[in-house]
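We begin with a single chain expressed as structure tokens, specifically the form predicted alone.
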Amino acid sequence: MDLIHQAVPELDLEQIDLSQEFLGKRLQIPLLINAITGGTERGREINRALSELACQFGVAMAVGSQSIALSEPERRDSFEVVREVNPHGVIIANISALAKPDETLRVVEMIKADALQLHLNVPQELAMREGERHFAGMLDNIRQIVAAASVPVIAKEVGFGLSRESAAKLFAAGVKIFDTGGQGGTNFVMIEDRRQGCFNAELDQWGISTAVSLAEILSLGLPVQVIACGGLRTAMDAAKAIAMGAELVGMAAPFIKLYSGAGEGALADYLQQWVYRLKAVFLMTASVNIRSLQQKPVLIKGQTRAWLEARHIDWRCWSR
């Protein structure tokens, strides 16, 4: 994908407004620090550091799966710390789409969440020798969760992407926010294969890319919000996803790698430079804000274009 350089943007850098309304709160940057960890002391420290970063920069944050804290209450603190550090920010709870409705209510309450991610990870479960094998009834379960939930529900893939067929079914079940979780980022099938999984590396490249998943969902023309996530690393990646129509972009691996390698102190410097580069792309495309960028042309090429043409998806026509 390419964006078009504008040599005379008629903008100053300080005019660029990256703020975005999400879940009834104002974010300063259209970024979600996506679901990573929790449940251990190490996970608690990571969540604390990332929550402080989210608070400082005005971005959203999701925690890792909270199921362990339901069976082992002593681990709740590794998740609760996120809300303690960032009492007014956008915080998102996380649990399996197969969880019982009453369990989803408990994880939301645990961190006073603004929304609930239901993670969809069928390939990962199938790759695990001890994984789940029963997925019939998932949509009905999601429908019950949405009906019982006190906050918006987000359907989140974990690295294999969402097709338009899946998005349509989830929308019919009541879901209005989608996290693409596209192929190209953290590969949980590959991780499970390294743990003596079931696929023997044959399905390491399974999934739908983030760009394609974003286009597939948006092509339905439904009144939904989409978070682009899965392999996004750079400000350029983020700008392209937003230009296609994403409300937010989600990243996880860059933060955990930086924290592990360089320590907590490196996080703010990294994000500050990332924001500068994102603003630079906005200026170089003559886009003063998110809505303006979403009106600019996007050139889609190569394998992504071939996929969309094969699926009869006209990327020039969806509402952005």
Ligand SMILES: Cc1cc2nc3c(=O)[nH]c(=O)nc-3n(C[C@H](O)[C@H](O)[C@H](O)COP(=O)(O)O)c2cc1C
The other form holds:
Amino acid sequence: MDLIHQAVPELDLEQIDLSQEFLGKRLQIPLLINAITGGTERGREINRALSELACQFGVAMAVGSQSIALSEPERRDSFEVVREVNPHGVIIANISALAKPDETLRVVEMIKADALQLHLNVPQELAMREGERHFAGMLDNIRQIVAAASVPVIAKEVGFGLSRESAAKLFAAGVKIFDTGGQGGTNFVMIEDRRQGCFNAELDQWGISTAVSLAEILSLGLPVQVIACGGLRTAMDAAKAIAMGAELVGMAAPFIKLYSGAGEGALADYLQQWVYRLKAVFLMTASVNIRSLQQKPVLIKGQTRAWLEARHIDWRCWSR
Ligand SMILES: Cc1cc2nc3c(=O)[nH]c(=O)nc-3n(C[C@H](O)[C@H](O)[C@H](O)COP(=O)(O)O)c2cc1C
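What about the form predicted in complex with this ligand, after the form predicted alone?
Now the complete complex, all chains and molecules, led by this one.
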């Protein structure tokens, strides 16, 4: 997809307001450092560094799956550190959609989370020799989790995308926030193949892209919020997702790659430059804020357009 350049934007860079209300708090940038880690000493260090970054820039952060901290309480501090360093920020808990409702309450409490991500990762489990094979009853489990939850629940894919059918079922189960976790970035089938030898190569490309997933969910016209995540890397990617109607943009791999490669010190520089470029795209599309960008025309082309046409999804009329 493309955004359209405006040669006479009539705006100053300093006027651009990227802030966004989310979960009753105000983010400075519509960005989520998405679920990555926890549970080990290294995981604790990574979570501390990412949480400091989230606090400094006013962005949201989700922790990695907390199930390990339920069975091994000595690992809790690798997650708790995230709340300790960012007491007022938007912090999101994470556990499998197959977790028991009382477990979900415990992971939220562990980090005083503002919301709970339930990860949906069927292809990843199937790609693991030791993975889960029982998925029947997941929707009912989600319904029970939502009913018991003290905070909003986010249904989150981890890289295979959410279709409109899945989103509609999840909405009926009470979910009002979706994380596309679309195909195009981190690929857990490939990761599992590398980890355990080629097992599922023919499934490496399985899934729904982030752009398509975003359109699939938004075209339902439901009163929901959608986080676009999965393969989004550049500020331009982020601007396009926001223009399509995403509430926030999520990224995972770029942060962990930068941390592992260039070190903690590189994170703030990276994000500062990313934010500068995001503001630049807002200015070049004559958008003073998120609402204004979401009213701008978007051009949907190529494979994404073909998919939406084949699915009879009219991308011109979904609510943004
Ligand atoms: C190293 C790593 C660990 C991850 N661990 C989790 C996890 O514990 N729970 C989860 O819901 N998603 C997890 N994810 C998925 C991300 O949150 C995100 O949905 C996915 O990577 C797509 O975003 P990306 O292409 O920007 O990486 C992990 C991703 C990476 C790269």
